[in-house]
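Below, in structure tokens: the form predicted on its own, a single chain.
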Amino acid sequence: MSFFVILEQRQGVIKEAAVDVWRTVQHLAQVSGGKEVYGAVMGDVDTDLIKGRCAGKGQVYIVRDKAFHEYAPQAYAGTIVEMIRSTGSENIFLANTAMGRDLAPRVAMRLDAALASNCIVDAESAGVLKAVTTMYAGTVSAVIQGLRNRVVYSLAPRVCRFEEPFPFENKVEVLDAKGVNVSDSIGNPVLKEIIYHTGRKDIAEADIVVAGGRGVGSNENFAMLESLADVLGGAVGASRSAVDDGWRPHADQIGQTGKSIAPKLYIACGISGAPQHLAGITGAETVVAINCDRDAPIFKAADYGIVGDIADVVPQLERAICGFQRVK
């Protein structure tokens, strides 16, 4: 049994959502007997940061071809298959971010192989691997198991937390593709690249989530959230409702049409808790609603509630969290 890592890069770093994978996959080979990891980056990336990242066994290949260093459907596709069948790999991973969503399912048809969408993976003692996925908005879970013989996995965020320093050694090669065909990339133009520069974390890789809804009630309201997300170290991010209004970013959104996310914390401000949103924080280890609506859905999937302005609770909020950690 062999794995193969597809490892998101932006701007010449390694997503933290793909270093999660990464560490999945090294974990599931020890667990079920996997004799081969390899990995695959797609456009100019340092070899010290990814040894620096990527600890564990195996091998990765780093496509530097200029043609890579944005991301283009065809082109990444092509290329990866043709990797993946160079090496045999069996089992294909990536994370479930935006590009992750829309590689995969290219991916998996050129190789003819099952696709396991936003999912969870074990392996069991029988070195079988097990996959968990969830749908209709979080409410039902599916087992995927005995698929083909080859399949593609997209992992759902933060799927596996490990503990620094991550307990296995770096003994993984970093190596030059050679010979890679990039024909595929004609016809993939970048139109358009936004970048936002907040200084915070990406929602989906932050330990700490502070999101707005249609009851903060306004933009300049989400100033609050930002300066508790502050005090916390945290991201902010946003309900489908506050994007459309306008508010924040879609990079900023949670739920089926936005990210999943799964922080250690998550607080929502002025979010009702439509099933859509709810389907984007189902891997939130401590959920905190904020809301002065008492039967606001949001608070059936919460650990904590506040009943109250979001005007009055978050600044208190902010002050007890600065006073304790001034005694501290």
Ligand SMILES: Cc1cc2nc3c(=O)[nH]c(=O)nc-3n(C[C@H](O)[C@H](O)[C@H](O)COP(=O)(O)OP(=O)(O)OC[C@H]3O[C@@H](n4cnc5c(N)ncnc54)[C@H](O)[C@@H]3O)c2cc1C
Given for the second form:
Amino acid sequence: MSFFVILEQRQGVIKEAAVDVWRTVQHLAQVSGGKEVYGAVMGDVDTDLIKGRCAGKGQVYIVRDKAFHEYAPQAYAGTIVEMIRSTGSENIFLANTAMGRDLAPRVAMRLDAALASNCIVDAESAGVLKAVTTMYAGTVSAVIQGLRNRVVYSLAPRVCRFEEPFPFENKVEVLDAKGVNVSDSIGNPVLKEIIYHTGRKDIAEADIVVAGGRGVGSNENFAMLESLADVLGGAVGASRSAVDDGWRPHADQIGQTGKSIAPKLYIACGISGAPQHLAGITGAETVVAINCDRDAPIFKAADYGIVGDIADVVPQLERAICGFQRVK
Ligand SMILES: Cc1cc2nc3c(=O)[nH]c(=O)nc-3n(C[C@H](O)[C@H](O)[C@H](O)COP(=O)(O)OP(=O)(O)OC[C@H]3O[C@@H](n4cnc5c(N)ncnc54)[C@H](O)[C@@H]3O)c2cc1C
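Return the form predicted in complex with the ligand of this protein as a structure block, the form predicted on its own having already been given.
Then the entire complex follows, led off by the chain already shown.
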């Protein structure tokens, strides 16, 4: 039984979320009695770059085909499944990113495997894997174990909490995949990729996220949150209402139909705390809520709550943090 990791790349760079999955799988392989680990990178990615990002033991195969430069659902799934079959891997891992959410069920279906999505995986002493995921908009936790011989796990963001330095030495071999049939049917080709350069970290990868909801009131008022995020070195997220109103792009949406995040600090500004929003913040370590309604449900999910108007509270908070940073 070996482990197989699908390493997502964007513009030739292995995504932080994929590195996180790789590290987690290295740990799982070790506690499961030294299972073999295979990885696959689709697209033209520099060999040394992969070696630098993926520490531990195992073999990473690169499928260098220009068809894979951008995510092509059918072709990715077809080629990856062929590689999984040839390695005989039974546990397949990938990050629960936008691409991961699309690819995981395609791969699972073709392999007739079970699918555990947006989960945290642990290995029990006998090497049996146990996945914990949330269901019904985060209101229920489900344990997924031993459903089929093969299981595809899409891992929740930032599940790997190893302190630096990473405890595994680097014995990873990076090889060009040979003899893999690249599917000539790309299916629906990507016509245009729109990339927003915000200069900030992706909310799914950030240590600190400041998010705004309908209570922010307008696109312009998000400048307040951006300013606070700048001071904290964080990213800016949003509730679905703020996205639906066109104040933020969908990439910033947190929740059931947006991204799951797991920052060390999450500051929710003018967000009521609907279950669909809370489903996306179950991994947050500390939650601070700012809301003018003292009965807002977000306070039940918060570690610290501030009842007040965000137009007063957010600038005060920023000044206090700046003052604290100066004193330090
Ligand atoms: C199938 C489905 C999927 C969904 N997926 C998601 C999802 O992924 N993410 C998501 O977020 N939602 C999702 N939703 C929508 C969700 O149910 C809520 O409607 C949404 O989260 C509400 O957004 P909000 O908290 O910004 O707005 P509201 O619920 O309108 O809350 C605004 C809050 O701001 C406060 N406020 C107003 N003015 C101020 C002020 N000046 N200062 C301080 N506080 C103020 C108010 O007291 C209120 O609590 C989904 C819904 C469905 C049905």
